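Just the one chain here, laid out as C-alpha cells, in the form predicted on its own.
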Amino acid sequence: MPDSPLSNDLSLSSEQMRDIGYEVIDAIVEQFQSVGKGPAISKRTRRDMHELLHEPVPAAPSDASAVLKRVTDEIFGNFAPLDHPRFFAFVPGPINFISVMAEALAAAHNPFMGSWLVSSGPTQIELTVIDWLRQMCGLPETAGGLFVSGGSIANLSAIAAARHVKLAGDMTGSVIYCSRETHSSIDRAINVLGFKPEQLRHIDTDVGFRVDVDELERAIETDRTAGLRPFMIIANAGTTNTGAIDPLETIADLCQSNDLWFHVDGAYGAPTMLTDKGKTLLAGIERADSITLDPHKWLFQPYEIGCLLLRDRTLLIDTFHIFKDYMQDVIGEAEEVNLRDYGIQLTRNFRALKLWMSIQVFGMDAFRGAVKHGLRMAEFAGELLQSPERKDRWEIITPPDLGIITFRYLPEAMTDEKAIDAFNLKLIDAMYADGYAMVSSTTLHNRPVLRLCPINPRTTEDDIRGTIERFETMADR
C-alpha cells in the first residue's frame, strides 16, 4: 500500500482502498482454498495470546498491509475454523463466499434497518427472505418475522411475544414447559425476561431424548389444579445434543386443546424442511405459533443471522412497538414496515443481504442438496461405525436422525463402565491435541459419549472415514 499520509477524517484515496481491498480479497480466497488443508483446531494458552496480542493503543498510523498480515497470521492463525470440513463439534458454521462478499457490501453501505424511511430497499429484501423461510416452514401468509443475532435472541423474543399475548404482561403463577434436552438459551431467556427458575418446567425425555408427552400432560394438569397458569410449550426440532425431534404434531394438539403458545426451537434443524426427509421428520412444525431458526447454521451463512418467525406477524408489533417523540419523522405510511417495531433492536444491521445474495447466486436447489449431503454424512458415519470390521469396537448411542450421531469406543477386554467413560474422554483430548478433526463430547444417560455433527457441504466420506480411523489409531496407542 502507498506510504502517503492517512487523513484525520478516516478516509483513504481510491488507490489506497483498492490496494488494501485486493489484499483482503486475496486473504479471503486463500482462506477458502486452504481451510481443509490445515488443522481443524488450533488453540494456544491465554498467556501466549496475551503476549502476542496485548499492547498499548496505537496513537500513530500503521501500514495497512502489515496490519492485515497480523490479522491473518496472529489472530486467524489461532482459532478453530468452523467451516473446516472436519469440524464436527457443536453445530458447525460452514459458510460460502458470496455471503462473505454480501457482508462486505452491507458493511460498506451501512443501512439503518430500523426504519423504512431510510432503508426501503434493504427492508424489502429482509421481508422477501423472511417470506422464503416462512414458506419453507409451511407457515401461512399471515406469518412473518425478523432476523436477529442468533437463536438465543430469537427464543427470547418468542417468549416475550407469548408472554404479551397469553399473559398480558402479568407473569404471576405462569408456567413454561420444555424438555430436559432443550437449549440453555431458554433458561437464560426466562431469567432475562423476569420469570423465576421454577416457572420453567424441564420435562423428562424418552429413550430417544424426545420430550415425554405423557409427563408433559400430567405436569400441565397438576399445575392447573394447583392454580398456576400454563401458557407455553417449547418443542425441539433438533436438539443440540443428539438431534432429537420432539413429537411436534402431538404437542401442537396439546397446545391447541389447552390454549397454550406453541414455540418450536429449530435453530439448526428447521432448514431440513427443504428436503422430503425433513418434512417427514418435522411434521407439525407448520402448526407452531413461533419458530426459531439460524441461517448461520444449516443455511451456511456467516455469523450473525438468526431468525424468528411468528404465525401472526402483527403480534410482534403488538409486543415490541414503542413510540418516542424523536422518532416522529420515521412513522411513515401505514403500509410501510419499520423493523424496529418487530423486535428488541432499534439499530439493526442488514443481515438479510447475505442470505438473499447466496440464494440468488446458487439457487435454493443447491441449498437443498447441501442439507441432504449433511444428513447423508451422518448416516455414512453410522454405517462405518457399524461395519463388520468395526462394530465390536464402537457403540452407537443415538442414530443419525437429523445430522448428528453420538457413539462411544469400547476398548477390548475393558468392562468397567467408569474406565470406559474415562477412555472416551481421553480420546477427545487426544483428538484436540492432534488437530486432525474437531469432535465434541456430551453426556447421555449419565455417560460421556462422542458426538459428530457433519453438516458441512464440503465434508467428504474420506473426512468421516479418516476421523474414525484416527480415533482407532489413538485408541490402539
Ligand SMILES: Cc1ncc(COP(=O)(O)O)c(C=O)c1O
Second form
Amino acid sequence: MPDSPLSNDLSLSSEQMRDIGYEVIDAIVEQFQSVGKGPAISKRTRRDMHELLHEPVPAAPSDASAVLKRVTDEIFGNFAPLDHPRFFAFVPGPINFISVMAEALAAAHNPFMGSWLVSSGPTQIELTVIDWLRQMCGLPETAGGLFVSGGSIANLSAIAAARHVKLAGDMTGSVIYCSRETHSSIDRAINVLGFKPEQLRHIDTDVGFRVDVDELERAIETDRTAGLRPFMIIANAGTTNTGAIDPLETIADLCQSNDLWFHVDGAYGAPTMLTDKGKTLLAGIERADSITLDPHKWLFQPYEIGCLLLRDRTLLIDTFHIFKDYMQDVIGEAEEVNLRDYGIQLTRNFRALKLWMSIQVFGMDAFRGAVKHGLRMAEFAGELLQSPERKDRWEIITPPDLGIITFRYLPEAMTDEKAIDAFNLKLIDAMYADGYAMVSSTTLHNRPVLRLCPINPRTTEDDIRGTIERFETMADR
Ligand SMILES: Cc1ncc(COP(=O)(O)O)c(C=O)c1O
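Show the same protein again, this time as the form predicted in complex with the ligand rather than the form predicted on its own.
Let's see the whole complex now, leading with the same chain.
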C-alpha cells in the first residue's frame, strides 16, 4: 500500500483506493474464515482497552496499512463476533458476506434516503424490500413501512403511530397493554413518548410465558370502567427470554372488539413467517395494525436494520409528516415517496440494499432454509437434553418452539432449589471462562436457567452436542 495521502481534500488516487480497498477485502474475508475458530467469548478490562486505544487525536497522517493493522489486531482483536457458531446468548447476529459488500456500496454512494428527488432508485429498492416483508407477514397491499435502526425504534415509532391515530393528540388517561415478558424497548419507548410508567400495564403470563388473555381482558374492562382510555395492545411474536408467542388471534379479536391498536413485536420471531412452522405458530400476525421485525436478527444482516410495517402505510405519513419551507423544492410528484415522511429520521442511510442484495444473490429459499435450520437446531438441543442417557441430568424449562430453549442442570442427589440455582449459575460462569460457547442465563419463575438461541445457520449439531457435553464435563468436575 502506498504512503498515506497528504491531500487536504481527503481524496485518494485510484491506485491508492484500490490498494486500500483490496487490503480491507482481505481483512473481511479473513474475518469470515476465522469466525468460529477462536473462543466464542472473550472480554478485556476497561483499563486494558484504555491503555491500548485511548490516545491524542492524530494531526498528521499515518500509513493506511498500519492503521488497518491496528483495526484488525487491536480493535477487532478485542471483540466477540456474534456470528460465532457457538454464540448462543441473547440474540446472535449471524451475517452474510453479500450484505457486508452491500454496506460498503451503500456507504460509497451515500444516497440521501429522505427524499425521492435525490434517491429515486434507492428509495424504490426500500419500497420493494418492504413489500417483500409485507408479503412475508401476510399484510394487505395497503401496508407499507420503513427501515429503522432496530427493533427499539420500530416499536417506538409504532406506539407513536398508534397514539396519533387513536388518541388524537391527547394522552390523558390512555393505557397500553403488554405482557410481563415484553422487551424493555417498549418501557423505554413509552417513557420517551411522554407516557407515565403506569400507563403501560404489564399483564401476567401463563405457564408458557404467553400473556394471560383473561387477565388482559379484565384489565381493559377495569380501566374502561374507571374512565381510562385503553388504546393499544402490544403482543409478542417471540419473546426475547423464551421465544414465547402471545395468542395473536385472540388478541386480534380483543383489539377488534375494543377498537384498540394491535401491535406485534416480532423483532426476533417474525422472520419465521418464511417457514411453514412459523406461519402456523404466528397465525394472526397478519391482522396486526403494525409489526416490528428485525432483519439484523433472524434475517442475517449486519447491524443496523430494523423494520416497522403498518397495515395502512398512509397512517405513518399522517403521524410523521412535517413540512418546512426549505423543503419546498423536494415535494415532487404525488406518486413520489419521500421516506423522511414515514418516520423520525430525515437523513437516513440505505439500509435496504444489504437485504435486497443478499436476497437477490442467495435467493429467498436459502433464507427460508437458514431460518428453518435455526428452528431445527433448537429442537435438536431439546432432543439431546431429553435423550434417555441425559434426561435425568437436565430439565427443560421452556420448549424449543421458536429457536430458543431454556433448561437447567439437575446435579445428582441435589434437592435444595437454592443450591441447584447456584450450581447452574456456576456452570454459566465456567463456560464463560472456558470460551468454548457463549450461553447466557435468564430468570424464569424466579429461578436462574440456561438459555440457548442457536439461530446461526452455520451452527451444527456437533456445536450443540459439544456445548452440552462441555457443560456435563464441567458439572462432573
Ligand atoms: C422482542 C424484541 N423486541 C425488541 C428488541 C429491540 O431490538 P433492537 O435491539 O434492534 O433495538 C429486541 C432485541 O433483542 C427483541 O428481542
